[in-house]
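Take a look at this single chain, the form predicted on its own, given in structure tokens.
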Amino acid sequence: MTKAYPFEPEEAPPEYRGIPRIDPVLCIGCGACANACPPNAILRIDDPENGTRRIVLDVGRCIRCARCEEVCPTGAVRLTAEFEAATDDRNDHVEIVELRLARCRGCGKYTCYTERQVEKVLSLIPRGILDFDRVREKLPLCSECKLKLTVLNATKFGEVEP
């Protein structure tokens, strides 16, 4: 049977691994997808001067292994059924999600976490089991401030208030 393709769209089989897409609303910018991507089709690029993190997906480098989809904690990365990647413009193969880095509560510098990562972690903390306000107070700290706080708390260990 002769098909009308490419004049009419052709559907891919249901198990087909097509072009990945990142949902910018669901992405928290954790970079798990970038860490799991064998051909480095997904990159996590931090700009601490401007307080931004960019998740950059280059579909032209993707081998459709679906590791990004497997490791994404929010379901933001999904392989589609799209298989046509031909284009005249190389920029059509690049998808960028830009997120704000969280500021350290101690010194005000940008941390290595995005604001959405902090929100996600706070949403996962079960109320009533942990001191939520104390965790929220400490969560967005840069590594230097975490170290200072750890040392400060270690020196207070065992002290009894009069």
Second form
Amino acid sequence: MTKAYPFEPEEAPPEYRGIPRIDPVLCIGCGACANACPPNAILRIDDPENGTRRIVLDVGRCIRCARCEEVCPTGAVRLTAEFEAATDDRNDHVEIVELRLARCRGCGKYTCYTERQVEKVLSLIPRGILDFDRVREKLPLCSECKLKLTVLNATKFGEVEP
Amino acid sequence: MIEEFEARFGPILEKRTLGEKKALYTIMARPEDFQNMVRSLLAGQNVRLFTMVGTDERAVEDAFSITYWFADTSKGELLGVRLYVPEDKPVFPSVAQFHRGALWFEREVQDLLGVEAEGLPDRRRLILPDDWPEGVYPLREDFKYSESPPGEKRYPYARPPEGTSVHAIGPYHIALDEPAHFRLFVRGEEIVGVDYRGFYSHRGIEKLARGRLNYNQVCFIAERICGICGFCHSTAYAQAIEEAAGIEVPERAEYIRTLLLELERLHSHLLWVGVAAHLVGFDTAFMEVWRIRERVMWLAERLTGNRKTYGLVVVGGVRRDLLDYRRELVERELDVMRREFNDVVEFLLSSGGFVKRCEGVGVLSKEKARAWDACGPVARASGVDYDVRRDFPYAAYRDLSFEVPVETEGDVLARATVRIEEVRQSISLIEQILDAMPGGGILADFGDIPEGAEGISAVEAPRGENVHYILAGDRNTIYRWRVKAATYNNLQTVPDMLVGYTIADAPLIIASIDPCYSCTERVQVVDIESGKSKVVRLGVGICR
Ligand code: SF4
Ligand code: SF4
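Just the form predicted on its own so far, so send over the form predicted together with the partner chain.
Now the complete complex, all chains and molecules, led by this one.
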């Protein structure tokens, strides 16, 4: 019964939900995981001045529920079979993915979505069904510019109507 | 119960919600005969106070609401009596004056909501920390969940009776698994009185659900209420939501839930038997029992992905299926477990030391068990024949056959016997579940949760009933979530169990209810409303 652990490795079974890890290459910074996480172990922190978004995962707060894994649209966050989280520095528990925010095409300010999110959305649109270039033009707009554009389009429309 | 109540008081009341065997009555203006209603309900042979919920309904009703829920265990009926208490005079007549089981409920509602029970025998603080300021009530809507106001530290402990000295167990003590503070008033070695102060592990979960979580996140936080019966809490919570929103859970999911609920009972009872053996100094048995317990944890890991059956229940079903290979694992382990458990029980009960330390110690009479609304193995060991699984069937228990062991001595040994027999019943239940496992999906499809819908549900946890009540808010949030854990009532019986025995028996008696302090202690509070009447007087305590 007694094992020489920790000198002899102990393996978790395949069903085990261990420490979550975010793949920084796959993550698009959408923040879906942060919305789903019950104990707020994942935070989405924006810095609109410098144009960065950080997805901050604190393994010390995580309850290993795997809700993040379920909602992630790119499969970037996955629960591993690791379970050893002991450390004498709380900072070791924190994992950060930093991404660039997209700049608005209109005013040049940073928007509230990342460059990768824009790429992802564009890659999802089936060519030929929608007017792709119109979408492309509208996409990296901040909410203010988007509002202006909508109002502008509406007035144009109004001119044609009568 | 409902019929008699309706015949007597029905015409003067407004009836609100109706399930087939559930009714809720509201009293709009506060009639003086509220106490009579409660009295006449509690006079029933099998009626118990199920839970009590205080809600800040000022946004909708211009008042606080206090709801007492009663359960008729022989008919499977639930009845709620709701009282609206006006904001400018938040006072209602105390039930604890004549029914002791209501004591903590009323002290709690006074702490958290600032609604006072007139005539309450013990007005001291129950839940709020000693340094919480006066007149700040955390469960009110205008108090933010993230606030933590400073105050002055003080707590009025009960005065020890003449000629006794105080022997403190806790807040931190080698015989306690969590912080709790028992003040034993002793004459020599003999305990003559007890004062209890707890709620050191209160984490404000009910407020958190109101402040930050959506209804689906709550499942995962609910199971953190307890480190042992977490699955029971998340199931009870999910069932309450399912009832409120009318969600039909697939049969297969019900069976999987039941399987894990029983696995949890196995784990909890094995843990307890081990601790009991350890407390009487019989460590060989302790190690042996915990070796079997390890099998349960290993099985839980394969079934749920966590050694403690966490993260499986969601509203509408479960998240993992019982695949064939998992089923084989369960069958294999059960076989071994049954054999090993029988051996270890024989070994344990053949030890004169163990039996002598438990026999005739910490006796709780049936009357006292009923007066405090004790539940689970504690009540059953005192002759109260009540089990939620049988009397208010949920999940798959309707289709399964099992016995509810009842003893009459009410001592520590009876509590041990009940638990040992329940382990055997659990093993048989799991086998029946495997045999009868239906096919189909494991997660229901459903829409929004209607605002204002209410649900109440109980689950028989290893320690007794866990009652969860929910009132749905707008946009899929929860307006009020009330958790009553089994230990909440069982803990109140401990002072009665301790009196008359010696200090040496105290750790075993306290452990004999299998106390779970975290379960009992869930909420926290405040808003800085000055000018509120301050009512903290020196109470008499729960000792005599
Ligand atoms: S596993 Fe659960 S608690 Fe942990 S980061 Fe993911 S969502 Fe949050
Ligand atoms: S959900 Fe996935 S892609 Fe989105 S922020 Fe989280 S890890 Fe990144």
